[in-house]
Amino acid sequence: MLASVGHPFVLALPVVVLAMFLWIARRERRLGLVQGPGYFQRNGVPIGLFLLIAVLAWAVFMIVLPQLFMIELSFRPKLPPSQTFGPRDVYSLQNYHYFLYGSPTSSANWNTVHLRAFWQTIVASIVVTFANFALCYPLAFYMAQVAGAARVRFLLLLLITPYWVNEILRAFAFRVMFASSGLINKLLLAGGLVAEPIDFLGLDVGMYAGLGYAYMLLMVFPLYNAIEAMPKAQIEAARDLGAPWWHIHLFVVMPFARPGIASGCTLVFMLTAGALAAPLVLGGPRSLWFTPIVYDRFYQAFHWPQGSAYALILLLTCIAFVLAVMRIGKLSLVEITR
């Protein structure tokens, strides 16, 4: 199909979806499924209109339309501006074919570099997410169930203050720490623990540590909010019945904190998989991360349709991870975003 025919549908789709939601809302109101005063009765006409227009404008122009145009662009070829919407501007799967085989037409060989970078990014993001959870869960439990109010405020201050520094500057600070002549290697050499410096950056240790630290708050706060809402009587009852500490956490605390765990894991995974600054700054000479490849498709190869296809593949994979977390945790989207 020609892009000139399909392109207007991208602009019309948000209008269709909005009309459908309005029809559903009116139908529910007419059938009596919604009780109480209506939206404009609660907020008034001026404020109601302002909120409605502001939210719709932000959602449509900042989220919906850019994503729809990215999806539409991913099926189009790379053409000069003069040939856009011309007879050669047709929808196809050649950009996705290139991701798999390294060629828009040939299927002789797999695109091993990009495929390896993609799966390495997904697996490493899962590992970073679970390592972040293992690190943040004890801290969140201590803050929510053990520490007093003054201690909690002090710990929150310690957690938040480093994030006043820009993410790129924090990444460079990690590079200085994990470099061959950095602080960690100097301490190891001074203590006689190693005979020569360890290449932490070449082993990607610095990159994984930097990624875990960059999004630690997004794991701590959902866990803290979920565990804080748990009645302490449940923990005390389990302890009085003789349950060991690991049993209390595994079968009492964690099931109660499932929404917070799912929310934290989802946020950390999606931001880690989509990280760009930390892999560029902390990645070693042999490290592969998928987002720099996506960046290169856009700004080095200037192949925006191919970059859109790569970005959409990463987006769909992240969505699949969220759905898997919801399925494993038996949670709804409302519970995760509560």
Given for the second form:
Amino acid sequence: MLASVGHPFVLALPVVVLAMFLWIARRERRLGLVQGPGYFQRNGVPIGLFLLIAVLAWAVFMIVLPQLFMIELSFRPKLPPSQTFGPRDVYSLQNYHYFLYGSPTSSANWNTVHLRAFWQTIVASIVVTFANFALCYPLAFYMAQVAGAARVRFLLLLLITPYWVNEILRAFAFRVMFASSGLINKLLLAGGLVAEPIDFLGLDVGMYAGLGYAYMLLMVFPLYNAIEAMPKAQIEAARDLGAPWWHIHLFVVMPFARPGIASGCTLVFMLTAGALAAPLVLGGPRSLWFTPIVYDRFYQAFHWPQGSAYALILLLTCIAFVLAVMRIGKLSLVEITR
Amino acid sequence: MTADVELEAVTVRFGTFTAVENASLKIEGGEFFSFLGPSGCGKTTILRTISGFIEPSSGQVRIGGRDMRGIGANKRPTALIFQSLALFPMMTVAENVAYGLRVRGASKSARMKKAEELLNLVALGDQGGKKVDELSGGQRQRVAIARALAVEPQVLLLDEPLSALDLKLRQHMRNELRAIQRRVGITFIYITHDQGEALTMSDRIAVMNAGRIEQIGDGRSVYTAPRTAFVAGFVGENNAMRGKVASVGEGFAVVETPLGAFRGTNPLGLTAGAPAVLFVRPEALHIGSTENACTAATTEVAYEGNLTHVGLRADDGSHLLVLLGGGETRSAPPIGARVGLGFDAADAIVLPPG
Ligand SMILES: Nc1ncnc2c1ncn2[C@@H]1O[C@H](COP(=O)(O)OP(=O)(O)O)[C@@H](O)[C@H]1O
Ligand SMILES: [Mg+2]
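Write the structure block of the form predicted in complex with the partner chain for the protein whose form predicted alone appears above.
Below is the entire complex, every chain and molecule, led by the chain shown above.
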């Protein structure tokens, strides 16, 4: 199919969906399924119009259309501007093919570099998410169940303030810390613990530390919220029944906080897999992270369709993975957004 | 198996506030023992000290003769039923009951068998598969009891377990609890601010006030022979007449009050001149009696079928209460009538003011 045909279709899609919603709403009212004053009667015309336009414009222009265009773009070839929407601008799977085989058409060799980076990104994101959880759970538990109100406020301040600093700057700060002549190496050398500076950045230690730190807040808050809702008496009841502390955490607190755990892990996993600043700034020369590759598709190769395809592959894989894990954990989306 | 519980000079302080002061008592194995006192008097604190959530600031807790210092709540042979029940909402009823066994590493089949057994004991045999929040208040109550009994404690501690239930269920559960206690034969330590509960269920009661144990005894002795003004006023209704001891003799004392001089028993041996309160139960105060007599005007008559409460105002303005029972109820005076009241000196008790 020619892109010149498909493109208007993509533009029309949101309009069609909106029209369908409108039709369903009118039908429900006509059939008496919905009663009471209508939307404009309740809010007044000026406010009603403003809300409608503001929300629609935000949803359509900021969220729906960019994503739709990216999906659409990912099926198109890279062409000079003069040929856009021309006869060669047809939809195909060649960008996805390239991801798998490193060539738009040939299937002779696997695209090992990209595939390995992709695989490694997913695995590393899982590991980072787990590490994040292991780090944040005790903190969240302490804040939610142990510490007094003043201590909690202080800790929250300590947690939040670093995030006032831009993500890239934070990544550079990690670089300064982990560099061969950085703070940590200086301390290690001064302490006589090592003879030679350790190449933390080359070993990707800096990158993983940066990735782990970048989204910590998004782990702490859902955990804190979930654990805070737990009555202390339940923990004491478990203890009274003879449970050692690890049993209480594993079989009483964590099951109770399951929605918060799922919500935090999902957020951190998705954001880590899609993180750009930390891998770009802190990644060693041999580091393989998928997002810089996507970035390169756009800005080094200037192959926007391919970049779109790559971004989409990452997004869909992450979503599929999260849904699968939630399925196994018998969690619904509604539960984790609570 | 059951065990006795001893407190020896137990004091619990929170900062500078003393929640429990110098509590000493011995609860026998297999006894149904209640702590009775108004809200905030330190009942929960005592229970938490016995169960190991609070270490006493001084003094000693012994269970089965063993000093419990340094032994955590998870290692003590006690099980606590929380005021809020604290059931686990993410587990089924059976899983709740079986939790203590799971902690002890029992196999799944053994756990479920025991849970079923205990759910049968509390008449919830068919509810094991439900979630806790699908149960009624009374059923949840019984799940909490079953969960606590599952770990085969030697002492069961209950913190106002019936306070959230409605009246009818509460009365039913009193009998149920007593029956369960007889069946399992372990020590029950029960906390309540409801004297009716304490009197009907307990072998013995400790009456508490502001962190101190005021009196320990069975229901009858706490009711008929209070040893402090607080106990006399808190356990059951009582008419209090304040004054001073005028004279004493042979176990009796005469108290000079604004209403006149009254004679009553003097169990603590107050001496002449000491400030004193004379207590007479409403059922011991008789209309028309001439011994220890005074006069008062009827202000209120509440007919309750088998009983009639008559409220009166004495000449000095104080309120008096008379309880007419059985055949007497027909003879209740009309409102506004002035009547003579009196009581047998043996039914009155003279105590120092609190
Ligand atoms: N952890 C605590 N910190 C400070 N004060 C407490 C604590 N627990 C209880 N108290 C105080 O001790 C007193 C007795 O409390 P509690 O034992 O719960 O009373 P009760 O169960 O008889 O109503 C109350 O005044 C309460 O405010
Ligand atoms: Mg209490």
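Rigid core here is just the name for the largest C-alpha set that superposes within 1.5 Å across the two forms. Positions refer to the first chain, counted from 1. The structure displayed is predicted, hence computed values, not measured ones.
Exercise for review: Take the rigid core as the frame of reference and indicate whether the C-alpha of L323 shifts by 2 Å or more between these two forms.
Suggested key: False for L323: its C-alpha shift is below 2 Å.
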